[in-house]
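Only one chain is shown below, in structure tokens, and it's the form predicted on its own.
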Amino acid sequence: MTATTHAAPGEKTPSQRRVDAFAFDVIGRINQAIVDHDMTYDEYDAVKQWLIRVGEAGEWPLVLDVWFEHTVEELAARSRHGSQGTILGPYYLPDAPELPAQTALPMRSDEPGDRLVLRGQVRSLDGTPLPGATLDMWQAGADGYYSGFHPSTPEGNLRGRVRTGEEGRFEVQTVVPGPYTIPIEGPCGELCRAAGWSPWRPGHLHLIVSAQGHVPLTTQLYFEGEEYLDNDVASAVKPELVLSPAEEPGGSDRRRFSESYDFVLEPARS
């Protein structure tokens, strides 16, 4: 039988057949789960309800975002070799400006915040240095807000592509981004509350670094002491991701902080 992807009558194609045991797979324990917990006929109205008002609110992507894509993830690293990756989230946007290897990403003249200096250096697989690849940037504020998603944060704020200069390194001035938490005002805030669950994310950076001819790598970095690291709601944070900064010495009302990390890209399978 040569390879196609119709099939013969009667016989389902290769993508039916993984469609049907996973959906077949999940409807089967979502049944016992009912079983399980010996759900009412008010509680299954009240999850009914419950899924009809995410989709009115538009919530999917969010609670796809928070509740399963780290498990993807996670599988997906199985077979990745090099630095650690985690989640995208769901506040990643293109076309952010291109900055050079030593730089501050854009923000306010009078950003509030501990000010951070992240430096390192991306390497392939081999240890060989990557200069010209991307850092591609983005963070919440102090606030715990992002540019493009709340109106009192400016355009681009906190968001640059960064090119890695010889040797492959970069140093990037910003500011330590607060935590923040979900959409609390809609289902997945009220499902929160329901189940007791904190909707609080740790303060984070956000990173997609890539260079030619190696797998792109998608990843947070966190901070040591944040008081959400173990009860994430998306389940993101992984150890080899925590950032311990070093608080430098000045005499500025501000607190200025420092930390080198590197980033180790698995080369592309050709």
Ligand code: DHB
Given for the second form:
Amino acid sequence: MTATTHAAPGEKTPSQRRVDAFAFDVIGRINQAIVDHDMTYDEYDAVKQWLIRVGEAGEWPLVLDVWFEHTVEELAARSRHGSQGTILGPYYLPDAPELPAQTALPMRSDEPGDRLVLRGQVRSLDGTPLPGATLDMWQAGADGYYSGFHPSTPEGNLRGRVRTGEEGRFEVQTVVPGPYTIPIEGPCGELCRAAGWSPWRPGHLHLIVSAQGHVPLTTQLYFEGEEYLDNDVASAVKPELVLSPAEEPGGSDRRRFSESYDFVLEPARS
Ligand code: DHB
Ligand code: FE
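Would you mind generating the form predicted in complex with 3,4-dihydroxybenzoic acid (DHB) now that we have the form predicted on its own?
Complete assembly follows, chain above in first position.
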């Protein structure tokens, strides 16, 4: 390969050496897979057209977040302390409304789905409670759709930045999110069908928990008994992240659940 660089041959910068090593390895492994699987020209053309369609359909963020982000996260988690995290995914939007410690996420007056109260405490690694911490939360509704990405969901639905109160505590009313399928009309869905893979993720809450002087935690919470917990297309479920909410008695039209979950943040290394 020809390098366009100011460095003399053999004098690569550390960054060039890292890009060289990684890109060379990736290209080599793909070439080896072509050999190992005896790829034909027809198959090569099909893959090429699929890759082009992924770009045209704007599905590269989806491809990366579903099939690769979990590995980067697992690597990063090795050197992190505190609560478990998992992938960010493609549906985070910044600047959700700020909400007090006892609150409800913005939702439709007739928001479908079972009700959920999530309460808990944000603490530092040494146990110090963190008042004024932020839980930036977003989730799909019971229908599995995210606001900002689906035309029938009102803007800002089920998104909010909750500020912890005294003793770092919070209590958020929301709905139980439904299972989510990656868009199945586009090239990613096409790949799932072609390979016989499930396109589903178990229902989940997304959170970025942050506090002054601490490393922000990007995580998701799942629900015991949910379909797809063991077959998440994005491979992002961890046992520590699975909730078992208790059902409150007396739910009439909707079931009501509540659960406690605490978050432990690692102090930032300065
Ligand atoms: C994807 C969607 C999610 O809701 C998520 O949490 C992770 C990944 C995706 O479609 O890529
Ligand atoms: Fe998600």
